[in-house]
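Take a look at this single chain, the form predicted on its own, given in structure tokens.
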Amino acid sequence: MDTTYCSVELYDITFRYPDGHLALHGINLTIHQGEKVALVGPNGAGKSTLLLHLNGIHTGEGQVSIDGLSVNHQNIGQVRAKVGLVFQSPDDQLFSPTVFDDVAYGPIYQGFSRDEVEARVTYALDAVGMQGYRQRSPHHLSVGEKKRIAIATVLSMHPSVLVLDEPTSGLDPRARRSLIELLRQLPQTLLVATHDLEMVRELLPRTVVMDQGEIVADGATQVILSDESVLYQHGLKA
């Protein structure tokens, strides 16, 4: 594979769960550096399963590479530093007594010096507009604040790719708008799995549609979301 200009490349990815369910079948996907891409489709389409292949939580048949680096056991530490994965529920990522501790966890685990950890936490909290929350308990924050802190926990690793699963889920309109504006400003390559088609239309120029473990459409967001037959056929419109 030529991955010279690719942030993400998946080649012929097939994945079956232990119960025999075929979750992904022959997935081929290339995302170039700096692209902002939506991943849409009905529940059970395989979107979250695909995302978990990008940092080696799931490993199927085929090949995945991040910035030209193969996702395998030997490279897993480097890969997970490159791919910032933000789960749908921020409570799955926030487990420390303070916001600082959560955001510092990755850099500390990677063995950075105290000064470098401090610099990375400051950078990450600045990036998400949460500078004043360092000593707050993450468990006492609003859902929108938690989602920003969850993003900060991966930004502290300086990832080249940011992967988000349903980032606007559970947010009120003001928090949703705030999060969209945050994501718009981030320089990383973005891959966002979502049912929020209005966010897709506004933020993500390219859309990939999945259904039953396969990619069934891939193109410009305006074209995909204007195709009524695609939206109806793949559960994106009632």
Partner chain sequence: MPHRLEPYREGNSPIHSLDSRVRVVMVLVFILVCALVPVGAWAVYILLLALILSAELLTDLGIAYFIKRSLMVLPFVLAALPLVFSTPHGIQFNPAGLERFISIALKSWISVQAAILLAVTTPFDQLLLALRALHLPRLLVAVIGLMWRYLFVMVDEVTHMMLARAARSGSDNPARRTGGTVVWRARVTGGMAGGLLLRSLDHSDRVYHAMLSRGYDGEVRTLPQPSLTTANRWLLAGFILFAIFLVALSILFWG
Contents of the next structure:
Amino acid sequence: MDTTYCSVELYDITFRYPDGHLALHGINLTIHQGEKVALVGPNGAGKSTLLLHLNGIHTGEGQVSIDGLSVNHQNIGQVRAKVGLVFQSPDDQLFSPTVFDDVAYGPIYQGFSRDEVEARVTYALDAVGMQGYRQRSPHHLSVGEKKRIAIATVLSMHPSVLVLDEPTSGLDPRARRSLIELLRQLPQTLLVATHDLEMVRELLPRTVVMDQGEIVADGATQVILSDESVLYQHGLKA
Amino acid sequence: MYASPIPMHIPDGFLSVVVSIVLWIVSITAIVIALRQTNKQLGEKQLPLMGVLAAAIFAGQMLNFSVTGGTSGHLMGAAIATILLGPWQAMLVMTSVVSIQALLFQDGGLLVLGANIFNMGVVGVAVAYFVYRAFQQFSKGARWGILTGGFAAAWLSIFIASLGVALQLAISGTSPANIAIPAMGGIHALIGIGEGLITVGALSFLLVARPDLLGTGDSRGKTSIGVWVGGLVITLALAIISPLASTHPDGLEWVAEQKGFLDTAREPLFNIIPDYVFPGISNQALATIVAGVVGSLIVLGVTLGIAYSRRRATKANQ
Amino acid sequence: MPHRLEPYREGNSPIHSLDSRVRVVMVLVFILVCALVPVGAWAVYILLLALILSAELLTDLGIAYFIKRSLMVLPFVLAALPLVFSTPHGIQFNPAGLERFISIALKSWISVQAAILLAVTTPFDQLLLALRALHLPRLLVAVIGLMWRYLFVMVDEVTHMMLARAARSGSDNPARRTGGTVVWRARVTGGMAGGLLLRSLDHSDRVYHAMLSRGYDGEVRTLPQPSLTTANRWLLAGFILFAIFLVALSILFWG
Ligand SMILES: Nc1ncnc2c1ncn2[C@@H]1O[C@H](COP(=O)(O)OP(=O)(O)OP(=O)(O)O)[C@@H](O)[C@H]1O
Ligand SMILES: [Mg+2]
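Show the form predicted in complex with the partner chain, please, because up to now only the form predicted on its own has appeared in this conversation.
Now the full complex is given, and it begins with the chain already shown.
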């Protein structure tokens, strides 16, 4: 397989939290350009920890490459521009007085001109269908709106990989539906950690199952989600 | 481990006992008045508000931004607490923050906790209040008044508090006034800029999200004239005394003499004990050696004691 | 699992099983003694160090644990460093200043070890009880108690916000100047502080309602505490007498 088409490559990742807890153990994972992948597993499996490895916020043993670029101290800025990481709680992600300021954070940090920043914010807000919210305070938005803005804050950086941590948690059915439609339209490589198996069936053709810091299954969503023994064994069904 | 990044928490050992006790008394007085005032103003809602906000200020002190070459800017929070809560509650919030830092994280000492409460809780808050209110009056509550007032309040509260710290160190004989005052003042004039900018950022956020919160007491009652004047007096006093003290370090000799007076008052008390009570240990070097031996014996004794009781415990278990 | 910032370490050592009120007072008295001992009274410093090291040994946590944490007072020692080089005649080496400097550093180091001992062997609720027993105003103690309850929640929020900011702080073109201006970065940080404060205000409303629904009426009520046992009284009295003796002795010889 030609590695230049690999969007994300994880090679033998092992990670221990400072308190000694072994959160990831020997993770190997390859995701190709444009693939849409679900990361599922019980609470505490290590999903969030793994996502934080993709842009070098955590660095354990092993090797992470994004678009063929091996993540290290020198190129961490480039990696962070390529990987758009959307945190589970949008409150943590939205820290500016207005929606505009928040979506503009990445482009301003990247040193773009005023016009370019403006263009990128417009693009990102269009993509999530929130153009009318520019001057609103993120604080007063509904959870669903906050999630959309949180996605816009990374889309404005034009990432090639989009990584989302539990995007549908806390959404009502309509907000959840419209978020799924939004994600379906995005061209980026997608890696989504979630407990929402309905969404996985609908949106993400490939599923990776984690448990206790290891990958225990990886394959077509249809196959994995119809394997009752896997589902029961790893707490996806009770 | 946690350590707050603002170099304003004085550890134990750096202030003389007299200075520590005087500042304890001042701080306790301020706290008692503040408790009475908050009881009057707010009723029962104050408790959860102050508790959660104190936690937020503590956590907010961990926020930082990179300035240059590995240095970073931080928030102390006295000004923003004052702007949000009014002076009395802000004093209690800052007192709680500083107390927790000392009691649980050894950030600032315990005997000198009164001084640290005074510097960050009383001086910081009173100065911030005086400056912010002055800007409010002047700008009639306009946006520019809130932002510039917030910056000025934050900067001055840090700067003046640091002058207070430097003077306390100088009076305690820990650091010469002609060095401590310019050094502390200089560093904190810079740190204060970070404080000011973060405070302005926080205020801009609140102006968009909840402009109703930015009244400092107006929405919750009348201006606290007492604190306002207190802030003014503290600011003027420290701003005038500090340059004087640092250019005329002898000026502090007066204070030192007062302490010398205490020493002489003490002497006759000990002169009552005749020298022959401790025969043979009049030599200091000898005393130090004896202490070394005794100290080692104590530590050794405890170690052996622990080992012995462990052995007995394991034997008993078998 | 305790939060990474939680200082208390469980144990059943003699220090842990001491009545917390007694422990708090003993630590405060010990630190007061450190402060009262005159400059250059090396013999007394050695004794105090031996005492605190013994107490640390007794906790079973290992002395290294305490020493590592106690080094955090080091940076502030800089404030006293000028003593070594300043004399009334200008900048030159000053032996008396050096003696003073070393004394201050030692006092500070010994005192902070006592404070660490207190923090790691006293569960927070016990500390609150002790503060109440020392007659701190009840409202203040209650604020401190609530603050502790929400401290870790807030600290985690700040940690997450800073992670989220770091995750978006990158540039695909290493050649371009990145990071924005210092003022911009400071204001972004201010926005984070503002958001944190605002959410904590909302949070406090919810806490308030939860307290109301459990019968809170603004009055802080607490259970009466058992009085100190006779053994503890003797221990405390003995320790205080010993402290007075030590201070008197040190002032007599070195004052
Ligand atoms: N900061 C931390 N320090 C120590 N241990 C941590 C930390 N964060 C997470 N862990 C531990 O690492 C393990 C993996 O946590 P992680 O958050 O990655 O799980 P997760 O799969 O995302 O779970 P969830 O479905 O609940 O979000 C857990 O056992 C957790 O307790
Ligand atoms: Mg998770």
